[in-house]
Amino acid sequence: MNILIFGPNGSGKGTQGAVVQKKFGVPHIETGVIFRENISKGTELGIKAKEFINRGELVPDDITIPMILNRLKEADCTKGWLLDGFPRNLAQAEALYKALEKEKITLNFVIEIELDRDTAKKRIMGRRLCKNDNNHPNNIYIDAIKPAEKYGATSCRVCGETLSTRADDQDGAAIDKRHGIYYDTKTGTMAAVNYFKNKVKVIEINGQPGVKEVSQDLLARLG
């Protein structure tokens, strides 16, 4: 089962990707990891990518897509894969689909976790990190995982420890910039999602409910 997963920052895409990975036993492939691995191993593509990264430029698709294809051909992908983080725009979607067709790699499903922009931003800005364990979920805007109150301040709902925020989670302008790319239906990520709707089965999942409910809906739709 070969899958692309989409969702704006704050939609729980990473969490749901992990659920799919566990259920179907396929690797969860993130493009950032592919870049780091190629660069650390000094592959030909990695060396080329590093040159662009060192200049603060985006790595061109004619380097990124071959990297992705090489990863999808590795032994752990024989039963399928879940690709996360690419494509980010319409041009990349078109190029990736053509490359998959050329390599005779079938794309079975596209998962789209739907969440409105305002809610997605609040979820990012509402995240709180537990001093004891960052995996303890706390978010001031999600009722199911709201932090506890302790001595007039919020504390971890799981262990009672103090909470903190990540600086980038509180950078509203940076969040707006990332979301601006994602929600762009003309050339951005949403345009890429719409492109795939004419090619393969796109599973649209409501990201508003809790993590458990979203997971149950997603797994039921994937069969």
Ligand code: AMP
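Switch over from the form predicted alone to the form predicted in complex with this ligand, please.
Chain alone follows, minus partners and molecules.
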């Protein structure tokens, strides 16, 4: 099973991607994770990618496209893959589709998690991290996972521990830049999503409800 998953930053794409990965048992390939691993290992690729990532820009296509096409040739991908974070623009979408056609690999379907720009931004800025466990969900803007109150300050709704924010979550300009790329229907990520619409089945999921409801909807639509 070969799947692409799209969704703006703040739409819960990572969480839903894990649900899809579990259902089909295919590797979850995330471009952002590959870049971050290369940066922390100090590889040549990581050194090249770092400056672009730090500026909130896309890493150039001549680095990213071959990196992903090579990754899809690795042994664990023979039974399929879930690609997350790629393609991120129209040029990447065209390159991927052509490469798959050449190798006679079928793209089974595309998942698109839809969420408007304002809500996505609010969700990112409202995210709070628990000092105990990053998987304890807390968000000051989402009623279902609102932090608890302790001595007048907010605390983790799961364990009561102190909460903090991630620096890049509070950088409104950087969020706007990333969303600018995502919602761009001419050459950006939305252009990539639209490119696939007359080629493969695109499953459009409403990202507005809570995490559980979105997962249920997604699993029901996946059959």
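No experiment lies behind these values; they were computed from the predicted model shown. Numbering follows the first chain given and starts at 1. In this text, the rigid core denotes the largest set of C-alpha atoms whose superposition between the two forms falls within 1.5 Å.
Relative to the superposed core, residue 156 shifts its CA atom by less than 2 Å between the two forms.
Once both forms are overlaid on the rigid core, the distance between the two CA positions of residue 118 between the two forms is under 2 angstroms. Annotation: Cα of residue 101 displaced by less than 2 Å between the two forms, core superposition.
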